[in-house]
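Shown next as structure tokens: one chain only, the form predicted on its own.
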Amino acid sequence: MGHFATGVAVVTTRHDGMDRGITVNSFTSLSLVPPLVLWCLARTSRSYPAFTGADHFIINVLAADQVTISNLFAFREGEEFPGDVPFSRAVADVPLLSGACATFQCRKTDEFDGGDHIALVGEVIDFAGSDLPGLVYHRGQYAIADSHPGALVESHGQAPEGFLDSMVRPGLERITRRFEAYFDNELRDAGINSKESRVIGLLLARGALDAEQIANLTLVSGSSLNETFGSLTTKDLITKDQARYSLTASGRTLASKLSEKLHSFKANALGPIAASEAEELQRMLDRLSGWIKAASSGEAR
């Protein structure tokens, strides 16, 4: 099912004078008519009675820059909703979260049994959205949506929108791949993945953190990241005291070498380039970035 990329969303409503929220990447359109929407909760939940006894929720589609509001309530679920999250009374005094790229405030209408589940349904009695990207998930980590080059097509003999982007982002893409293709042999040899190696670089470098730094930091969350910690555990590679997480003294080799690595591949992947032609070509891209970034919002002439 992680092969299956999917939006985020944080469910939210109110319950016996409580404000709740919850981290889902379950949320589907079930009709059109009427509006009928579709996400599901588990049985084990701790929000599990909120949203069961509530008549109402709202649907918050996360937009690409609300990881940490998304990490917040996916490790806080069903605790005191967060203090420092913005946020708008909506339908029923549910909270309605503030910069989400869509909005969906329902009354609860069904509830399924699915299972370990409960598929919950609403109709949908007021929606609004916005020009902001979403959120994705996908295998176990957060990622962006983002236009297909293949899918461009150009019109009227001009080049379409976004067409600089979609040449030069193919080849900086192929030398990303190359680059992880051979830095996945060395993390192989050393009997890691590579979302195990974003952990432990992590901790090498800021030392101690709890889990949802780490989920802040590596963009691993949810199920994936706790998997990782599991696993990493079990290799003696990180110890965990009280809510933090640290490298142990194996993991700390590890990791050093593996950084070792990394750097030489750097070193060597530059060799040939002289430091003059290497600022050069990241002038260049950073002057690239901003003109798109610039065309992109309508601001470049």
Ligand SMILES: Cc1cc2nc3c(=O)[nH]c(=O)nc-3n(C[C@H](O)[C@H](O)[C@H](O)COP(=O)(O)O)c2cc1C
Second form
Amino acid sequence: MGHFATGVAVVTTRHDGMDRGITVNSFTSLSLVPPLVLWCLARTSRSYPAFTGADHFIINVLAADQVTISNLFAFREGEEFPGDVPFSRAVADVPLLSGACATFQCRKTDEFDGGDHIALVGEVIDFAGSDLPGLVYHRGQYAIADSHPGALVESHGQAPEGFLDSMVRPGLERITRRFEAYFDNELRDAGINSKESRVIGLLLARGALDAEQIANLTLVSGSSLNETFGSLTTKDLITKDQARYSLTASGRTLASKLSEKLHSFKANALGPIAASEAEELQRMLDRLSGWIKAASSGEAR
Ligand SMILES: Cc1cc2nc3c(=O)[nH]c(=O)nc-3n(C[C@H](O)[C@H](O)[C@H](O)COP(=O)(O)O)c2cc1C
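Can you swap the form predicted on its own for the form predicted together with the named molecule?
First the chain shown before, then all remaining chains and molecules of the complex.
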């Protein structure tokens, strides 16, 4: 089910003079005429008696900036309604959360047995919506929805401005150039260029490799890779045994020294970027490069 992306809602009610709320992603529309919605409640929930006892509930569809509220209603310790959540009173005095991107005020019409859950059906008696972006839940994580670049291509007949053309490619090229320019001084002192450094860095990390593996992993290929092999051999930094290249003793010393410098350089450069953001960027780049690989072998059309 985690593969099915959903929104997130807090369903609120009021029963026996007490406010209750629970975070759910099982909310869905059931009927347009009459307007019916449905959600599922675990029988083990501490809110079970309140929702089965009350005649009304409100579906508060959370906005993208309401992760804290989602967590408050999903993982709270006590039973009481969290005190620091702003709300107003709506149908049957049920709390209507402030800042939600949509709200559906409902009169409960049915409850259905569903194994360890029950399905609650409500008739929508009032609703409100806003332009706020909604919170998304996908594969056990909160997410933010954004337009799919493919959908924009379909509606405008061209890729959206700012994606591959004006953002990703020039952005990556600029960053790569700046990184290389910055690190170039270190490389110049060591007497090698950036392609040579990529090859010896790879051989340090992975041991002996053949030319095809090196080309795939360093993105240096063809005559440029042959020149690089030639110069590294002349400098006594790599050696070739059968079809595989590996580092010589001096190649290993130099590659280790550069690898340490590169690590501290990267740590500095990534300073303002959170680890999770860097991982997300890495995942996006991997997906793009996976697609490009598949496209070039004729799988993606
Ligand atoms: C994103 C998300 C979606 C959830 N969806 C549901 C749901 O559809 N139905 C449900 O009973 N619990 C759902 N839960 C779990 C409840 O929020 C949680 O078990 C409950 O709030 C625990 O408190 P309670 O025992 O006081 O109800 C969900 C939790 C999260 C974080």
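Source: prediction; values computed, not measured. The term rigid core refers to the maximal set of C-alpha atoms that superpose within 1.5 Å between the two forms. Positions refer to the first chain, counted from 1.
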Open item on the list: Using the rigid core as the reference frame, would you say residue 36 shifts its C-alpha by 2 Å or more between these two forms?
Closed with: no
